[in-house]
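Take a look at this single chain in structure tokens; it is the form predicted alone.
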Amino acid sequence: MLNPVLKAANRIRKLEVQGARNVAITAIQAVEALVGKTKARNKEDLLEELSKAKHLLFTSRETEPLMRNGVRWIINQVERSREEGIMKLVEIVSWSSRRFLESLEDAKDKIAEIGARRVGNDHTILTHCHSSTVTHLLRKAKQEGRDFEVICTETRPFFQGRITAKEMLDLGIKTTLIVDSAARFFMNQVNFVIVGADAITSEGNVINKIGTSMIALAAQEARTPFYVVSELLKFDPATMYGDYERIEERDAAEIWENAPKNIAIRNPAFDVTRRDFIHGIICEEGIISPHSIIEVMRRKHPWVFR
């Protein structure tokens, strides 16, 4: 019964699905597929199935609040419904899934529209890792006729920066690929940095691909604006109540296959960029200060705090 969710969770865990948005979409589609095949006889049974699905998906990758918020919202719609019939509840899950995914697309378009205005002719922009939201923003700027260049870090150990570089080339954008450690060397040559986000904490700090905080530090030292491009629903409400956003550590073999026996290898997948290094968060509500994230979330998505 949980096959669609198990399959999605395994793909997410193995990094076959990359990027917070794509992880969220994969998880939500799996929940909808699961409920479409449900053998639950009543609302209580269905909620138990959804709870098990939630656990599988939440444990597939630690740093994915967008996915968690989406799954929570869908389950919340079922819990709050006065409907008791299974067919009606299945329709609620289907409707909630579609509505959430539509809201993601709408947010993505608004972010691109807002962020593209910051891209000028002859600008050079540095980005790290791969973010579909960042790509969408740069695509929008290109479609509006801006002529600019992008510098992509290769992003070890899985080289997601190469994905970004290929997408930029496909858009006809002049693109340069650099090793991660060359970011400071080029920092004075760029107009600003834009990166995606995997999570935003209640303090306005941002969790993103390992190396992001190092680039943010280099940007501050060079007085280069550093922007985070993110949907608001990457906010993690658990961080309001004392929890830290967990930083996933992955297999050492990703760094060095067949390494010497006695060597210790650490492979954190993400790091934390403090809000003091962030010029602004480009989101669907505009370009906001990271200090204001809770205020904006309470206005835009009050259900997150329930």
Contents of the next structure:
Amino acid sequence: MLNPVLKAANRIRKLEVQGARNVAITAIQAVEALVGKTKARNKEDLLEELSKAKHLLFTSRETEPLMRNGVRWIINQVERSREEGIMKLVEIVSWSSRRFLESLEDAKDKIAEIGARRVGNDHTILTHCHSSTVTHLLRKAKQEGRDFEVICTETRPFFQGRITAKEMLDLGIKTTLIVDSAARFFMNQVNFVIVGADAITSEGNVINKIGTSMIALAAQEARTPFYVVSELLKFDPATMYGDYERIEERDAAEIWENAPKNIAIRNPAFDVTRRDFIHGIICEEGIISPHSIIEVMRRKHPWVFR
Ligand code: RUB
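With the form predicted alone in hand, show me what the form predicted together with ligand RUB looks like.
Below is the entire complex, every chain and molecule, led by the chain shown above.
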């Protein structure tokens, strides 16, 4: 019965699906598919099924609050509904899944519209990893006729920077690939850095692919503006109540296959960039200071605090 969700959770765990948006989209589509085939006879059974699905998805990758917020929101619609009939409840899941996905698309377009205005002719922009939100923004700037270059870090250990580089080339953007450790070397030639986000904490710190905080440090030292693009729902409400965002640590073999036996290898997937290093978070509400995240969230998505 949990098949679509099990499949999705496995794909997420194995990095067959990458990036916070794609992870959230895959999870939500799986929940909708699961409920579409439900054998639950009443609301209680359905909620139980949804709760198991939630657990499977939440444990597939730890640092993914967008997915958690999306799944929580959908379950919340069922819990709060006065409907008891199973068909109606299935419709609620289907409607709320679609609504959530549509709102993600709208946010992505809005972010691109706002962020593309920061891209000027003859600019050079450095990005790290592969963020579909970043590439959408750069696509928009290109479509608007801006002529600019992109520097992509390769992004060890999984080389997501190559995905970004290929996308940029397909768009006809002049693209340079560098090793992660060359970021400082090029920083003075860069107009600004732009990266995606996996999570935003209540303090306005941003969690993104490992290496992001080192690039932010280099950017600050070179006085190069450092922007984060993120949907607001990457905010993790649990951080407001004392929890730390958990940083996923991945298999050592991703770094060195057949490594010597006694070597210790650590492979954290993400790191934390402190808000003081971030010029602005480009989100669907505009370019905001990381300090204002709680205020914006309370205004735009008060339900996440419930
Ligand atoms: C991807 C990564 C991306 C964010 C944002 O890491 O860190 O920058 O997820 O991506 P991984 P998006 O490849 O390990 O998932 O803007 O597409 O949500």
